[in-house]
Amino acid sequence: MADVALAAPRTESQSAPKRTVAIPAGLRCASPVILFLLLGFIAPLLTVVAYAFATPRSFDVFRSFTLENFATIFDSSNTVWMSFAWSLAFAFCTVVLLALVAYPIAYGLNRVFGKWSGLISVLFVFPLFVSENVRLYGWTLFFIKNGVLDGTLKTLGLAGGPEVLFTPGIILFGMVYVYLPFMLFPMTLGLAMVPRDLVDAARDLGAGRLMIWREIELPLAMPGILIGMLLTFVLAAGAVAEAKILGGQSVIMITHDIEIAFTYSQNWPLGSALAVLLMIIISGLALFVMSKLDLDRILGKR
């Protein structure tokens, strides 16, 4: 009987081992972040893109497809392209000015505080704990007629302060003021990556100050500088509070048009189409600039 039992054929379930799909540990650990990105970033983005092709002044998302919203934007009688031009021009000027302002500050922080420069630069982030609108209204009270500056000068017997409010210049000033930390912090970290021993060795070998900056300091610090520039450009292109509060809407930014489409006009498809175009333009410009740079040389890979 035992021989017969041993000779009995096994069933398929008994003979075939169970196969389980092994999920890599890295994927398991990253799954909360992936889920967060899918729900918090990808899903809203896909919704905006879907609304861009919905019927104008409707909420038929995922149920209709039309290019009428984009046709409205590209209509020759529509002046929304001016808003795009103003936003991109202000963003570009903000990046250029902040690069010129933040680099000497970051360089000084690294030379004076050394390895503590990153911690010291965090002090420049403290204004972010105060609402941006509150800080901008503070500048409005400072520059407005009979305000802090104007009243102080008149008290001293001088002429009143300059009328700078509600001009493109004060809008640019507000953007430089607001986005300084976003340029300064990555730039400080980038300059902190430059080994001082390498600079000292180059100086001992007879390299001049300009050559050291061009051949050593700037290339090694370029990752942080690029991150600061891209981050500042993306944020500045979507700025709206500076033009509203300091500029008095003398200049209409594209984000203001998007806000109007979503609120007062209740035309979500048109606002979504404007948002999609803004994303495409910003992404295209960023990729174009990155394609023109030798990233392998900048990042020190060759």
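What you are looking at is a predicted structure, and each value in this text was computed from that prediction instead of being measured. Think of the rigid core as the biggest set of C-alphas that the two forms share within 1.5 Å after superposition. Residue numbers count along the first chain shown, from 1. Compared with the form predicted in complex with the partner chain:
In the core-superposed comparison between these two forms, L35 has its Cα shifted by at least 2 Å.
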Second form
Amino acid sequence: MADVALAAPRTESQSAPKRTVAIPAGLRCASPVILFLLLGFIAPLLTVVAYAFATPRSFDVFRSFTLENFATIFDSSNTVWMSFAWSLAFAFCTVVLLALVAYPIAYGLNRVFGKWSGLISVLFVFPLFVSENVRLYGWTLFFIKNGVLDGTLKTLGLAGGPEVLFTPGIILFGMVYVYLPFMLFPMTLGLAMVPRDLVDAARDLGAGRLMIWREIELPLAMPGILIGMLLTFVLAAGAVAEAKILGGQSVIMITHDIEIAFTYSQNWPLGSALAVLLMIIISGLALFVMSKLDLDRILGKR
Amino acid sequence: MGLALVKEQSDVAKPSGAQPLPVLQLVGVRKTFGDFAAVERIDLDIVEGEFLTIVGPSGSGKTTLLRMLAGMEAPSEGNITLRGELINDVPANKRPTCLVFQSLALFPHKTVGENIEFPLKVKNIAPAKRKERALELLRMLRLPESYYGKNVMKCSGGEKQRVALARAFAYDPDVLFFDEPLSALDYKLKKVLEKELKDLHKETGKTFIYITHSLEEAMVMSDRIGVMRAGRLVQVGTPEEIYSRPADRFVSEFVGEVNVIEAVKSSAGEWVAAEGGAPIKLKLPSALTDATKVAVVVRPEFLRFVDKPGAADNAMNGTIYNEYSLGSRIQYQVRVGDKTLLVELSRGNGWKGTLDTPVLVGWDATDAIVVAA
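Switching forms now, from the form predicted on its own to the form predicted in complex with the partner chain, please provide the structure.
Let us now look at the entire complex, which starts with that chain.
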């Protein structure tokens, strides 16, 4: 608002003879970003939404309107809902496991590791420099029959390793492994926002460890924890590589169905409809969580 | 007063008729961080129900001392006893003491009522009883009862202060510690709260231990003041003792604006000013009989303008340079050689002449304090 007031008189004096429409300075500065978002985000999104309402197995986008694609998804003879269920269930389990695994590490990074915290953080970031597929194939080699684990155990004269490859369990393991940093760092930030004084004060007022954790640490770290949960949920709900590589297609994820619709079956309208549905579910969840967050506090404005 | 630092008594805490049993006792307490000694061998008895203020510049170790008393740090050496019981390693949540933090450490996600009730919740007291007590404390600290459900972060500075106090009282500690809780407030509010705190001390009869860097604050509230410097307690005494009989130059300068004139013993055995060599009449305390160099401390209010050298025990020639109004009093800056002396007079008795005129500044030997240089 202030920008408008400031910019308006200046544009007037500079271009007195040729009167143009005064564009506020803020809008002018934002125009590259707006343009980029329009071309790179809004346009493809609208195209996908439009495709979702196009005639099945056609490319009649923007020229036809039908709800047939959605009817196909909700048709009870169709099992695509299974993929949705798998994806959301895996995402849910991943988030829960990650919260349990990352909390002690985040706590350690804040309070225990001291000068080693930096190095340990770097170690957690480091795997991100290697492609996810490569790392997952690495795990396949580790768990495969006569692989690293199985082979080593046999060499030692023990019974072979467990046959975990191509099971839902290993998919979950893969997801927890891949998305750990995305939970860990928001959580570490969240815990860092708990002032030391408050913990000391609570203890001084007689509170034990559990009480301090429940009443002070957890509620104050919650914004960071929720952001980590949201981030990993969104990523895990769209995950496909873990199921394909470690799971060996034993479980079909929704992302996989979408991919198939766009490629082998050349049914872009159905793929789009699936994608739109997934987007609605995830963004609904995201909006719900965001409404519970106090962003001002996270960004240090209070 | 019988409140002085008693070192001999430290090993046996015997209950005697005249001497009240100390609630907290420190014997040779020392705290080191690596090679740095933050607190150096402190012996101190804290009497039940007193208001003791530890005052010192930043880095003097007063916060470390307080954290050891509250149970947030363990002493490296020495013993801390509470009513005769050794509490060196008793954690903060097991001590009947409570600290009001400099930051106040209010729980931002809780309401005023929830903050006050926190220690009661820890003790598993029923919600109805907790609320009753919280409202009682709100009244005691002159906060409206409607604040019970208020967001604590929406309270003003002074209100937060009172909420923090209410929360500490809810814990019902035997000893309350204060870590400069008033330092962030404006002057006027600070003055009001200082007096309220002293009233609360009288009302509750609890032992208050307060730390601050402002001796002015300490003077207003305390029964006893301990002055700390570089990890040591330099002097412990009543505000009157600290003010009129400072143990050394550091304490005297810490107490407020003072004039310090260094004096040396001449070859003839006479005391003369270290600068200029004018003879100085002084009352030497018995502890300094062997000294050859002392500091003569004269408060600005004990200096006056005299018309002839004989009108005061001591007189120095100077030039009146500037004047500062202090409300009911006026302070004059007088240049004597390279030195600057401050003379404080009541408004009615002010200097009648102009600035930049030569004057004679004098004081009586009985008004000066002589300390080791």
